[in-house]
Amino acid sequence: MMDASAPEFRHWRLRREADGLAWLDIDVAGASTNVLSAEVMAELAVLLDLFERKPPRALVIASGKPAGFIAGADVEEFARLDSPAAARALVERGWQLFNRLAAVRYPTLALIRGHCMGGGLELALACRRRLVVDEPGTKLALPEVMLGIVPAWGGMLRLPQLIGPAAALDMMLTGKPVNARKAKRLGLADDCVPARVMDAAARILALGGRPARAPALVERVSRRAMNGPLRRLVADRARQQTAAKVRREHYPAPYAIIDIWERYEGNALAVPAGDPASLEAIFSSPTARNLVRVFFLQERLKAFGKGAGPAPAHVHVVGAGVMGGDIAAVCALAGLKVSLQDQSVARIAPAIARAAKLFERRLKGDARRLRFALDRLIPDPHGDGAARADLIIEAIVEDLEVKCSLFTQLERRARPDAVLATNTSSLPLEEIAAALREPSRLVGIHFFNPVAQLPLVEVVRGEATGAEVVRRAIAFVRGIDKLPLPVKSAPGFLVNAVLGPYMLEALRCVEEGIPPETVDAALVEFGMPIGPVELVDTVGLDVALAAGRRLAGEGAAPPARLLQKVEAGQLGKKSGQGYYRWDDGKAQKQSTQAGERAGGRLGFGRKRGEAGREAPPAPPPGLAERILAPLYAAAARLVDEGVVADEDLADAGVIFGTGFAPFTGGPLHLLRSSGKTPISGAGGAVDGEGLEQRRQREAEGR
């Protein structure tokens, strides 16, 4: 029953039962997610006080909403934040909250339902106990790196205490979530139950009695070793593990989340002002701003989604090499029904076989849910599904009249209502729309390699692309939970119109001397995930030869080198040998080309690197700057043309669909806060005025 002689709460629901089970609800009012903002927080420290004077048995902390248990703090709040002073207020703030919810005398339990994120699990770690639910949306994470900052709400002080330092460490490191039968696993949570049973099992663990689960002895003494010597082995392991993916200066909150951890007891607010992990130096770091900036630019791109409309349930893809086998295979995860036609079932095993892989990768070990997957996805060599499906997606050779011949056939098979769909990575819509009766009914949907992996999905508007069907990719693309970036009909659209420029000159720096290993070592200095010469025997020296040349025309010449190695049949990656030789799907970056030795003749020093090996050329002053501004350039001069609506939009594009070093806020953003203006077309960048400033001068007629 309701608890009458409770106040009256905006944001929590309190019920008492006869036997003393006080259950609480948070619903945050207005919100279809739960956050933990000020207003939230101050009214659970008012039921704190009201719990104080009259203690129930045992207390449930659960969620009044469908959409999850927390989904963290108001990120928004965080934002508006103005001074180092604040930030520590607010840390001040639930640090000290949640201590006084992990004292209390009754017994406490979160019971954890979907997404259970940041402040939300450090809520949950001050409860002494949590039940989580067992179903896919439940994932427990401290992400709080992925924002540039550090969970300082308790969740560096008691999850190495539940877990373990290594468990917690590589959580707080990554930001990943685990599922809800990990979570049991690891010892975070206290059990694990199906929905159906949550509310009896909540209640019997609550009221139980039964005592907190105690460490073994094993535990025991690990526990009293980590507060000696093996404390500073494990942090130490924790620096190098991070140094191998990310430099302390572009993303400080790791190192600083290890340094709290190793010298402060898990409390950032013990932290010295001077110090670079404290709460001021993260506070006022770029890259906690910048990060914030990709969030709000993520949550920008879902947001196209809401109110797009259902899914569709059936999806029908022509084409089973590595793009349309891995899109069958994302649509089958997403629990889309999805049949995959090729010319043969001979043809089609590989994809299928490859869908497997992800799926128990992804599933961890789930039998039933992932049989169910492997059954969503149906061999269809005949292309019988085509008839049937809701949205049908080619992904087959970048070949204009290969494409329009089948969409020829497809159109005359497909639903009245069916939505068709290209996956072309750079022709145009309207050439291939030009073979269809109805041309409306052709938009593009263009997934990035690996297509599991990448989160961005271009949804591309031809010219005579109806507004219904934009509509409908969108609502697709969200269905399966990636990111849709809407964008019009023109060469490469956004994403590779930016990297064909910025791989062309890695190339041309490699034509006049450089080696590829010192291109590939400036942009990964930089803050890019790959190199672009790397990038380029990924993607295929032949596909990066035909692309170049659709984005830049048949008269534009192409790297003499990149020529020859393609006429040799030296392809990148899938071939073995491009400007790396490839071993076992990784680079041996050792070049021993004549052209590639050159670079030490020109000046380039070497330094030696781990286990004798050479390693790259130390990057000359200027080279990731020079590679880049082409990339710059071409962002510029797409917002101009309207291919991309706004910078913002973009930067998401860039970061989301490349990688592109997310600490910088995106590269129009980089270049606005660094005073500089990118040339449309000139291939450079300006000192001076930002973009806005130039378009107001050219607007006056100045």
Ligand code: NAI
The other form holds:
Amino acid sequence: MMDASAPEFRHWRLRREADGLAWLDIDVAGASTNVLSAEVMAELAVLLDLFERKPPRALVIASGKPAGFIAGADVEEFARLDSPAAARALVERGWQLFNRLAAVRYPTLALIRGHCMGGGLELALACRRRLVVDEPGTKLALPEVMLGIVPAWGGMLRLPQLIGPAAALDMMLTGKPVNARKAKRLGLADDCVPARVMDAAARILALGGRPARAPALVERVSRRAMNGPLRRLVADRARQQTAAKVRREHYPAPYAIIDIWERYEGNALAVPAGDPASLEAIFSSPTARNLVRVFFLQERLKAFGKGAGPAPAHVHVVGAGVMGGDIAAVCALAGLKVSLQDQSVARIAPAIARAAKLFERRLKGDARRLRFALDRLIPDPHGDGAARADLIIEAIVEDLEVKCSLFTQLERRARPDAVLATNTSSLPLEEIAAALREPSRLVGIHFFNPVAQLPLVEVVRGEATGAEVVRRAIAFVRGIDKLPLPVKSAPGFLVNAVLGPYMLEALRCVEEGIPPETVDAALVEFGMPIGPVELVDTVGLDVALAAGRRLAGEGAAPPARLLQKVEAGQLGKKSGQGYYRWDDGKAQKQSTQAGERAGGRLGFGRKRGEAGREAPPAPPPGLAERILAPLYAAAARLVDEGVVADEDLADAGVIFGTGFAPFTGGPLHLLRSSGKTPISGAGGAVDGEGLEQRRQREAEGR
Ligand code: NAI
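Give me the form predicted together with the ligand now, not the form predicted alone.
Full assembly next; the chain just shown is listed first.
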């Protein structure tokens, strides 16, 4: 029964049942996902007025959209805020409205199916109860910290009260989502039910049914202690863990969250303006603006997949090594059918074992989904899947002849409409495509190592690659929830072409006698997730040497120490010795201690420096800038040469492909906002040489 007395709402649908239970569905007009814009919030305020005049027996708030509950506040609205006062007003609006919702006398329940993020979770927290639907898509998070801001609409107040400050701070400081079952385990949800019974369960629970999960006495006592007398201790511990990952001058928000919880009862509005945890400080720091920029860059990469058509249903991967094995695993995890080919079953087996571990980690004990994911991943030593697949990805040894001969066979076996893709890092697409009768069928789909962790995938367009083939490759990348970056075929594409000269400059510094620890510390201090020398060790010195030669040409002399080490078989992490000695997968740095690691991480890419918190010799001023200059120069050059379409996309690629300090907004943005221009040639031969020159030189075999 519709409420006859209700005014018209654009974004909410109200239905009152005869027994007094009211259902309020949020269904934001003109959008596929619900976001809490000013207008949506204003309508909710009117609805609360309405309920004040005529209280329901109980109120269930749910989503009217198939896409999930609420994705959060409206980031575009937030990005338009032009003053700290406007930011304060926005915070005030949500804080007060949700306090009002929390104070109503009738029982309230949020029925959560699908994503429930940021402001959406804060709304749910203001309800008396929360019921979550047990589906893979159900995810609850307070990811404000990823945007450089704080959950100021009551999240910092209510989440610690509900689930205890340790778990709450972990969620707020990492921004990581919890699934339906974990939400129940944490006490964030009162119950977790399958979709088919959700309405009935919501009705019973809202009308006073007993929640399935009530915290035990011990849990209540310990929670009270941690929110009370032990608050200081908990806050200090959280600060320590945060400091092991990020610095306050780079990322003020996580520190502000801890301060606001500890000293201001979770109320951001109560923090005086001069305090570093104040809204004024947070909103005026470049970090928040830059992280919002990174958010939009990410949306832009995602948008390449819009209208790109459906993802392929069956992917055939050839090569079950480091890359192929993990690509296959990630595809199977995303729901695709995958056949995985290599020279023998023995070569495929380790990849399957690795995949099983990944599935266990990601599916967290959901035995049914784990089984299904493993069923989708089919070892295929004879390559029978090639004849049926929609997409074939080649990830075998980096050898032109071997790849060409494989593609000649694949083209014969594959369906005529199947897309053929190579994961090559360094071979020109055109030379591989020459092995095909129809070179337009070949596209580069270039993943990064470790595949399961790095979100970026370069989609490489060779000279002959057909537009439709590129489109389908992009649809595939989105289908496995990665971020596609379209690039033109050129040595190193974007990401390796900027990393190469950067790593080279770092090695030159080492050559000059600066300790690797000092070089790495300078860049970690700058905000990189891992130092460049440690990165060389991780990639492998042999791989770095070969890549450097391909990028810079055989003529350019590699650093002498790099050559010596490769000749001596010191290849880095994989051989136990490179620029560092490696024990137990960790670089052993001088005057460093393996720091304690907090769970989760902020931002993107890899964790901050493998060796954890370190106290190395203080890097000389300007060292980081010197090593970064060739990276900036390379990024700018690649934009000029059209390898990547524009500066924003170059920044997006470098951030999501390398973990480049997200708080800076990306290398070219940083350069532009600091008023500098890239110093061409700072990276030596690599940057002094243009693409055309290089092509010509390579063509002439010089
Ligand atoms: P890998 O050496 O770990 O694995 C290659 C696999 O291919 C081996 O298992 C080998 O048995 C198999 N193989 C070789 N010839 C084959 C054939 N004719 N038919 C079937 N299987 C065959 O190599 P990795 O590191 O996985 O590299 C594979 C490709 O990915 C290369 O093109 C490389 O440039 C590229 N790549 C590598 C990255 C890395 O960090 N390792 C990053 C991005 C791309």
